[in-house]
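Shown next as structure tokens: one chain only, the form predicted on its own.
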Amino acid sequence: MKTIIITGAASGVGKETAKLLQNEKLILIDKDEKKLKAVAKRYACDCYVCDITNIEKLILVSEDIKKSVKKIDVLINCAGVWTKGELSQQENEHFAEINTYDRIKQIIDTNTFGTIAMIKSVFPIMKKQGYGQIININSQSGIVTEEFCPVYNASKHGSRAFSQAVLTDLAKHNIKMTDVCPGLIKTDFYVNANDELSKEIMDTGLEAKDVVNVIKYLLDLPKDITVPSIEIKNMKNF
């Protein structure tokens, strides 16, 4: 039985992760108290209720892991925020409201330090055990350059410059990684962001389970061998 943490568990891909994985150790991290709990419900697995862009708490809940288990398989970082609007369209009373320098900050700080934090902090263990695999759900935004949404596409960018400047570094220590880089999904991320999309241009996202079919696949994959980034998206989203 493989220890997994996931990040972001409490919806959308996260919790369709968890769904997946099951009948593994799961141990879930989320802010969201109540949905957080109820997935751990569900699965009888182990949660922690973090916001993972605070420092003092990610610290506390990464001890409070590492004292837990004897070992980490896997990390799943899940966990996201969203925003789009160029900074012309910043007199929009919409495009305010999700672009303020506070809400900025949030982007930067989950999608980017989030995941660069939460790696840093499960390194220790997987090198000392001399094994384990990092899945991070980066985006599309992580690969290009869009003009509606240049916050998003500087965060995504961030976490992945890192990966792919960590990868020879944990591969001498038998640490996978890869970054699976998904187009639009249907789940209630952009609802969560205070943006819905319309639904026609939610009809050409993928499903959150189709994600979770390529991180299956990366899980099955032979010890010695590694994916380092995967593109995903819906045959409609082009």
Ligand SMILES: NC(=O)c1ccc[n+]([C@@H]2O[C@H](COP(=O)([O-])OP(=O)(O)OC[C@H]3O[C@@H](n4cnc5c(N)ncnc54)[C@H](OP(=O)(O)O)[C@@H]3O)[C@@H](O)[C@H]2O)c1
The other form holds:
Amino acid sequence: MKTIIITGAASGVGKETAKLLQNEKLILIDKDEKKLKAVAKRYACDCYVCDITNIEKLILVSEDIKKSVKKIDVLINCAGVWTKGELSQQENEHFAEINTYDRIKQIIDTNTFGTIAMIKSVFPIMKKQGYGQIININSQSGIVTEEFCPVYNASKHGSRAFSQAVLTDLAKHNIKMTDVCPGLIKTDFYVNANDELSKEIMDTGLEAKDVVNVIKYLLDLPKDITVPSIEIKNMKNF
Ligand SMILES: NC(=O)c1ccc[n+]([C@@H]2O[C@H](COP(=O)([O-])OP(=O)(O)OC[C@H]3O[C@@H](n4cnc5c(N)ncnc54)[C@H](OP(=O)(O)O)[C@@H]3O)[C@@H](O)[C@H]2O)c1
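Cool, the form predicted on its own is there; where's the form predicted in complex with the named molecule?
Every component of the complex follows; first up is the chain already shown.
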């Protein structure tokens, strides 16, 4: 049985990942206490309410996890937040609201810092045990830049640059890492960010389980084989 940490496990891709991997030893992390506890109860697994942008809390949780398990086989980074809006639109009330300085910091702190911090926290244990696998749910926005979401682009390019820079170092310690870069996914991601998209646009998205099938493929690869980066899109959203 693998020990697998999933961040962002209370909703969307993280929640669907917990469903697929329910027979493994799961450790779920999210900042939404009510939803996280409901998922952890359903799959009878451990969970930690933690905002991954909170350094003190993240260190406490990672120390606690290290004390409670003998190994960490896999880390799946799903926690993420969205915002959009061209700089030139930010006087418009809607875009002003979702692009305050605090909100911009939250996007970078979650998508970039939080992902890097989670990788940093599991690295010593994976190095010591001599193996490990890390899967980051990045985005198409980590590959291309789009005029309408520069802050989200910056956050996803930041974590992707980190991943690419550490791949060789991780490989020396037999730790695989993959950035999964999906296009639009039909989750509450946009509603959670106070930016509901039209049904017409959402209908062109992937199902969360399409992304989870990619995660499953990566977990089932032979021991010595890794896929550093993989993209997935709905054909209607090309
Ligand atoms: N949906 C898309 O179209 C899409 C496309 C490409 C890539 N992605 C990426 O896919 C990943 C999963 O997104 P999703 O679509 O499943 O969205 P989701 O349904 O909103 O799930 C994200 C989960 O992460 C949690 N979270 C956010 N910030 C956190 C923090 N600082 N600490 C701990 N947990 C935090 C959220 O909690 P709250 O609900 O409390 O915020 C939520 O439970 C994200 O990294 C996203 O960038 C999404």
